[in-house]
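Presented below, as structure tokens, is a lone chain in the form predicted on its own.
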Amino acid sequence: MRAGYVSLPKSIGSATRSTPFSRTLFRTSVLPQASATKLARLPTSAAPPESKALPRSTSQSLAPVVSDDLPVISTDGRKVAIGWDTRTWSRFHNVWLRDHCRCPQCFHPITKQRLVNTFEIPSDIAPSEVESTAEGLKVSWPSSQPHTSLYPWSWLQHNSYDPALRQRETQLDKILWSSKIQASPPTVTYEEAMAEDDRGLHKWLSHVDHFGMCFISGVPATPEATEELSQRIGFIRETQYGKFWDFTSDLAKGDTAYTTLALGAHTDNTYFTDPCGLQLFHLLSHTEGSGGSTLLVDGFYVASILKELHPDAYNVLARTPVPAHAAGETSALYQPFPSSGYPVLSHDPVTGELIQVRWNNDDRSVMNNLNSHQVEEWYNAIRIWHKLLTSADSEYWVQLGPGTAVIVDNHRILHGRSAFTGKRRMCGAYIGVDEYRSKLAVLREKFSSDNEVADRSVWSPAL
């Protein structure tokens, strides 16, 4: 992939993962030397001291175990140490296999939840045998009561530590994307995502893992259409604003969303101590007037190319505390905890890797929480941030109408709209991070065989 450019893949419209990516790339118009495929990772100076990133794995290819071949095992009194072949070894401690046995007397099978009690297992234990079989890594402990444990081998090449075989998965298939997606964004139909047997919500779903983003086509212009829609995907999350918004430019609520104004890109409830995961909005009509065209513009992207441009300026915002604050409204006065706020770009304490941005300067609160030598690297930063957003590259401006929704992801893509005049009704709602999240792995996980087999495996990766 050459750097400056950011591929899509061949069929938006399917539900597959998106590598391997197609031919048809889509050119970046600013800082060509930035590569928009890669996502941003925290450098290990930037961690706070108390959750330091860890240097990421490399990812290792194993052959699945045959019975023909199986495992070498050894032990040393505190771990058991597996073969796979002649140069890649895993090592799993005593105390950690134990607490990890998924027999129906320490995990339920139902429940999934864990039964045997961490607590009275002998810091010293070790196995009294250990046995390579076609099954998995069978385990004696010793006992009053003698016990067997069974690991399967898949499942243990997933979950080795030391080391780590696997790449972490949570940022695999996130495909960054510039202004040029306007050529061809992600789109399901109302039909595809109402339909019963979940493949068309699937489908949509992986499209917003995928691109932070969707379009539904072909919804009903009726706010109780965009409800259902909306319940389709988990339970609307209630806020300040209410549960399902139906709203004009009235100010009937004490925010700027309710105004005629034109509106910056932006997340929103950088205020809250958890945003909400998903946004979808809906146009029912607009009269008298015109404007109000839809920006969307992906912070991962942009994130990727002010890391590799300006390291020094993601640093700032990768460890600088924002205060945010929702106070237009007298009955409530929101603020997150601690009320020092989050860094404008969060990331996974483990891999490193960007989870999450929070950006609103219109929801700022005062810079209270810099030294004095921080004001102007904490200015500058936010000056180019706030120049790599606007860029032409990254902005993506589309003009919705009724029967046209859209979904953004509001940990990754920031939204805004130009001002408009006339009447102007929206409506929409806020879905939960969690809930989306739980509706993907289940989904995922119901297409992941031909079968679709409804049962969850003791075993599955997930747990």
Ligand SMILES: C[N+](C)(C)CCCC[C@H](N)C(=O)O
The other form holds:
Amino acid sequence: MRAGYVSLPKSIGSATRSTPFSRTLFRTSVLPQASATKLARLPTSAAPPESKALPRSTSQSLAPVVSDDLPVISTDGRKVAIGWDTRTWSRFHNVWLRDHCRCPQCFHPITKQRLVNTFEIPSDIAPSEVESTAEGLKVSWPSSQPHTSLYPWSWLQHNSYDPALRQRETQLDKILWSSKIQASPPTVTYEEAMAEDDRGLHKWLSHVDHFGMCFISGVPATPEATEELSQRIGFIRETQYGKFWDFTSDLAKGDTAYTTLALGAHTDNTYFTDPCGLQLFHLLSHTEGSGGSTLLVDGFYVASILKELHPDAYNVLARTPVPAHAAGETSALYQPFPSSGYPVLSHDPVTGELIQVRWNNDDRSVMNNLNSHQVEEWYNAIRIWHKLLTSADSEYWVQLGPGTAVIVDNHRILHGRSAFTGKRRMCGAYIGVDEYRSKLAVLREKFSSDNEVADRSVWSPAL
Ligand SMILES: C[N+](C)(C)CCCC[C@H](N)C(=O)O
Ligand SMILES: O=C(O)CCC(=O)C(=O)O
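Show the other one: the form predicted in complex with the named molecule, since we just had the form predicted on its own.
Let's see the whole complex now, leading with the same chain.
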């Protein structure tokens, strides 16, 4: 059971009949088989906080059948209320319950797609019977729409919306870091990452999820091995720079990455509507010269400092769309859609948490969406942002070399490099954000402690 749930006893799944729970109220109220309209009556002490006195049934009033360890349930014709304990009730609309039936007729057991026709569900649908069972809430729908649905208690808790009981997916597992991470940067070995049992891959991507980056040591210094390593995560995202890139300072592509110039801390693809999720780099060789060290900055760490010390500047970066372009290839002219672009700092519309940093001052287009009084506050904000990004506290400089690759979350980590001389050969790849998150989700399913079954349940919290 994931943290943040109402702590139902483990036994709810297998309904032992012996363990009374202090402060919990587990009774069941079963609608009479015969009547489609009688409503359960609950002892007033157990009535859901805001429920009105339920209308008396036309026959005898129902005394709840008290049974061990099952939630109390009640219906009022529009909703079903579930009493998890004396203080915690959830209410589910009938139409919501019918729409979310996941029996094989309503929800494809293999494709996990809805089969029930949402739009044939009467807006005033009401159950003919509700029952609290060891397996979950059992709902019998009226003879006009004969059907029986069963909803596991844990699924109902996870998806309770009135009130919301689960902890929103939060970034609590993110570990923000400064330049001090150089003492012990997250690393996996190539053997771990390539191991067929996927345990090393799970470790690798868990590091990326927590730190936003991870080194991979012991990588054969070839583009082939590096490409194979990249593909362990998912298919490579092809762009105007090609699929798997193997590049040097020859302007083979119209971008300063293909020069010897220094590149300040940036995220890639600000000119795409959907910037790539991960970016892997592996320095294959550097001869007859020096420089070309790699810069990594945790954009979430720097944003947390900005928010704390300069909240006004943070808000400017959170609300000001920034246009960008990639126009160095005659065959391509990229701008995000809409072309006004996206803010430097993007937030989850539900939790309000920072979810993406987009920053590349070199690729930024004309700021032509500011009105007069916004111009100076914009420049003041990016000056503060730049100052924090380039502070010794934020900058983690590392010299890559053949055999050690690094992968970064391009939605969080900024990267760059110092100028260099000589012949420098870098290879790597982009992985889409959805491919990365999907692989991580599959690995979490595979290695999660309570995943007793191999196949993906229709009740998976991810669906
Ligand atoms: C393909 N490779 C990674 C070598 C180059 C990427 C181009 C970098 C571009 N200025 C951006 O910020 O997205
Ligand atoms: O050459 C490097 O080390 C990094 C180049 C870069 O920043 C990029 O390709 O996005």
